[in-house]
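The chain below stands alone and is given as structure tokens, in the form predicted alone.
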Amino acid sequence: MIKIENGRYETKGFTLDINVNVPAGKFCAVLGPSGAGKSTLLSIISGFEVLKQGEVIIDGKLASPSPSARPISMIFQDHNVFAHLDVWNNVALGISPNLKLNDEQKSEVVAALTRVGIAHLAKRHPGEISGGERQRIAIARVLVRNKPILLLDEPFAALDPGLRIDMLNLITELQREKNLTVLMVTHQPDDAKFAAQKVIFISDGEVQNCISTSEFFRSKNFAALKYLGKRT
């Protein structure tokens, strides 16, 4: 589904060499030390950053240079909602920026809000609900956008452990239901163990191809062992 061969990204002294092939319909965690380039990889895949060498291939085709034309939804740690809009309209933005929806589309918004458990908050504004509920808005928007690829950039880092697990459970359920291809940046190796089928590890300017989660945590790779705090 997502493939980059002999890719190279360069900016202000930072370089990232990328050889990665993410199978369709898999949940892949993106791990690595702070500053390794995890968020940069998502930006390259989504089209907000451009490779100096190589191409992004999505579903066997060269990815559009326009981020909006790529079959991707994204959820970030912050800034997923618009404070001046109520919950319903925040989700409706995923269908139409002008918020002019037909009856069928309005039903899709209601269904998405119901699926993520916040239909009762439809008329509230983001400032009136919790952080976890705000992230549910972003997840509901993913549902109405109905794109096959979901990129998550530390979306639950600010949540307490119990709520983070709830959000991971919701994402994994939706990934299976929709057969989504998911890449999730996280600083929590336990999140990868809990949710991911595959792991991409980034270290020392190199994006290593995704391998099974169990294989990664058995790895004898020096950089991976150091990252995980294991003795070498």
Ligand code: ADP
Contents of the next structure:
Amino acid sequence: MIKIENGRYETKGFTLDINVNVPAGKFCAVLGPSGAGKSTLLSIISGFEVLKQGEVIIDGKLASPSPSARPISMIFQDHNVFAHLDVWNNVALGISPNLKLNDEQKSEVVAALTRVGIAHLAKRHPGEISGGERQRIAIARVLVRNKPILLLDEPFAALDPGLRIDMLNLITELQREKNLTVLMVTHQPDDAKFAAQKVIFISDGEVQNCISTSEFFRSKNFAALKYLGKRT
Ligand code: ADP
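Form predicted together with this ligand structure, per the form predicted alone context:
Shown next: the complete complex, the earlier chain at its head.
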């Protein structure tokens, strides 16, 4: 569970009021107009940005001030891989930053590469594989890190529609298998319809609490209708 009650974030020229309670084990899409604060919300949850008021509560406890101590993995649109390391080592980094792994940990890397379908590319470098395969490296790293919360910031925006669906399918499968709590920023409402059980909508300086995806798409909320391009 991720909870922020009466949270307020302030930076130069931008404020965000936050009241959210994301149940554990749910796939939640984060929607809202460009510049509304979607990435900022993920940064607050992961600990890279700090609230002016209120606290981030994870599983009933105050979240550690240190991002690395939070039980969270992240995937971005890019910057997920290191070009000088091969695929295998890019995944191994998720277990050990110095890449010294024992036999059990090495087996975990192989299992993760196999699970996401890139075991045959283990010795290649990121420059020698496709964009979709590079994102599979990031997903394999999430598997070896084995954290209960996964934050994704427009992870598949650069991929072709077919590949995007493949990736969303893979993430939803893993979410169910591992009972992950997933927050995924997307500018594609269809991705939310396809993959998410819940939606957090952000607009006009306010993060609204998550509601079921079907409820969101039936909503008569003016800002949501405007965002979705529906007539009001
Ligand atoms: P979204 O992800 O919804 O597009 P962001 O969270 O990236 O929105 O941005 C929220 C607000 O914070 C915007 O008004 C943006 O201009 C501002 N902002 C984002 N990054 C920075 C930054 N590095 N410095 C100052 N303002 C920023």
